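Take a look at this one chain, the form predicted alone, written out in structure tokens.
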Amino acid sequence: MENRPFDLLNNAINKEVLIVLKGGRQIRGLLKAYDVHMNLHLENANELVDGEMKTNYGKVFVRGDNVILITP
């Protein structure tokens, strides 16, 4: 049973998720990591616009003060 924030987190690792940024940016990826500060490590990850494909990053590491929203 999920119970904490970080039991969602740690049962998205190698899944992907969908990450809503201030300013409204959405990234898509395979969540690889993540720590205490909600920093994120993505493979395979993809910049949103519209719910289409923008922008094709790769690997990306997301810092946790911009993350408003993490969707798996």
The other form holds:
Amino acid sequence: MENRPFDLLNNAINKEVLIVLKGGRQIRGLLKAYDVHMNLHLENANELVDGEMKTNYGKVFVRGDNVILITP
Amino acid sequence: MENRPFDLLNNAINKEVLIVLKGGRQIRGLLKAYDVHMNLHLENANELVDGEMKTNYGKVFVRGDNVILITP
Amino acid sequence: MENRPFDLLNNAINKEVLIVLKGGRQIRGLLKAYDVHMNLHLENANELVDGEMKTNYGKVFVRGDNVILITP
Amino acid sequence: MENRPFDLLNNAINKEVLIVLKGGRQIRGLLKAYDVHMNLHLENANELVDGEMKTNYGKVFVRGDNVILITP
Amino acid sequence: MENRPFDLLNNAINKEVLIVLKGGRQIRGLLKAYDVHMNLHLENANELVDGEMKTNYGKVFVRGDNVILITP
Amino acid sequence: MENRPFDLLNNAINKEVLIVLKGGRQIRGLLKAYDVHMNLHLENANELVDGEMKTNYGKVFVRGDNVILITP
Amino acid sequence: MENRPFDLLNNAINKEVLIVLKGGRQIRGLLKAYDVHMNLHLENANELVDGEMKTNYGKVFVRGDNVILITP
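And the form predicted together with a further copy of the same chain, for comparison with the form predicted alone?
Then the entire complex follows, led off by the chain already shown.
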């Protein structure tokens, strides 16, 4: 197995991603950094409710254990 | 015991799998990569609701701790 | 203490088992492999609802942290 | 502190115990083996509902993280 | 910091304690042993409901991760 | 980064603190000891309900994983 | 990948941050210290309910596993 799942995140650096969190929260923003715990640093980040932008966070740090999925 | 459960995932690389996540979410897609935490990289991934495709994610990274089961 | 709980699983390899998962899900199938995290590889696996077969998964990988109990 | 909690389990090997699990499930059976994760191997095991035997499992493997308490 | 929280438990050995568990369960009994995971061995243990004794367990092993608090 | 969050707890030893626990429980008492898991030893401890003292625990050991926040 | 998510926290030391916790709790305050578990030390900290200040904690220690996100 040559590929690793984290390669997908590495290729998404400086690109816009959608983050789905446990509890239903969704955040869209520019992925600036991640680590092995899946802690994330996003910029221009907005929380989405029913697909609509609700809260503009600007920069945001997300603790990795809340993440369900990340899609570029 | 010669077999290991991860052999099943290894044989599913580049094949379509159905992922059932905690909280009821289901995702169908092409398995591109996994790791020992069961983090997954899927492509052509769609979220299913009641067996119907709902959201087309394209590429998606799933954090392993959300996984209940994976079936090729 | 000479016996270890995993001996029970080892003796169940290639036999039919019933798996009870957190959240109420039950799966019956042939146990092909397990590991120390209780990750499982089942074949001819069916999900049960109220004791009736509901979904035929064929081969399935179950992430160990979802398991409540396994009975041969 | 000379005693260790696991001594209680060690003395219960081959004796009948009542296991109370998270989520309200209760199992009564003969304790054949345990390990440090509190994984259990029970025989002649029955699930109890409101103190009444409901399901006869025979042999059962219980994943330790589900256990609340064990009483001989 | 000279004191350690576990000193409190050490001093409670062979004394009656009240254990409050996640999910609302309360157990009163004689503390015979504990370990670093907060696994407990109690004797003369009774489960309390609304402050009233409900179930007499005699000896009981409590898995440490269920504990909220212990008070001598 | 010179400061560490635990310095705040260290400075609170022998002072009154309010502990907010998961599940809504609040305890006010004198902080006697803590460890890296945030296990706590409190004295003169009272459980609060709606800001009113409800149960006087005297000495209490709190398992660290229940803690949300501690405020001196 | 040169950036690390924790750089964002490091740059937020001595600045006001908004902390969103599991269970819906939100706290606004001055970030004085953090560690790798995301334990936090805040000062001039206020709990917010529906965006309004509700409880003035002054100094507060937050256990890291409760954190969903932190935004400067």
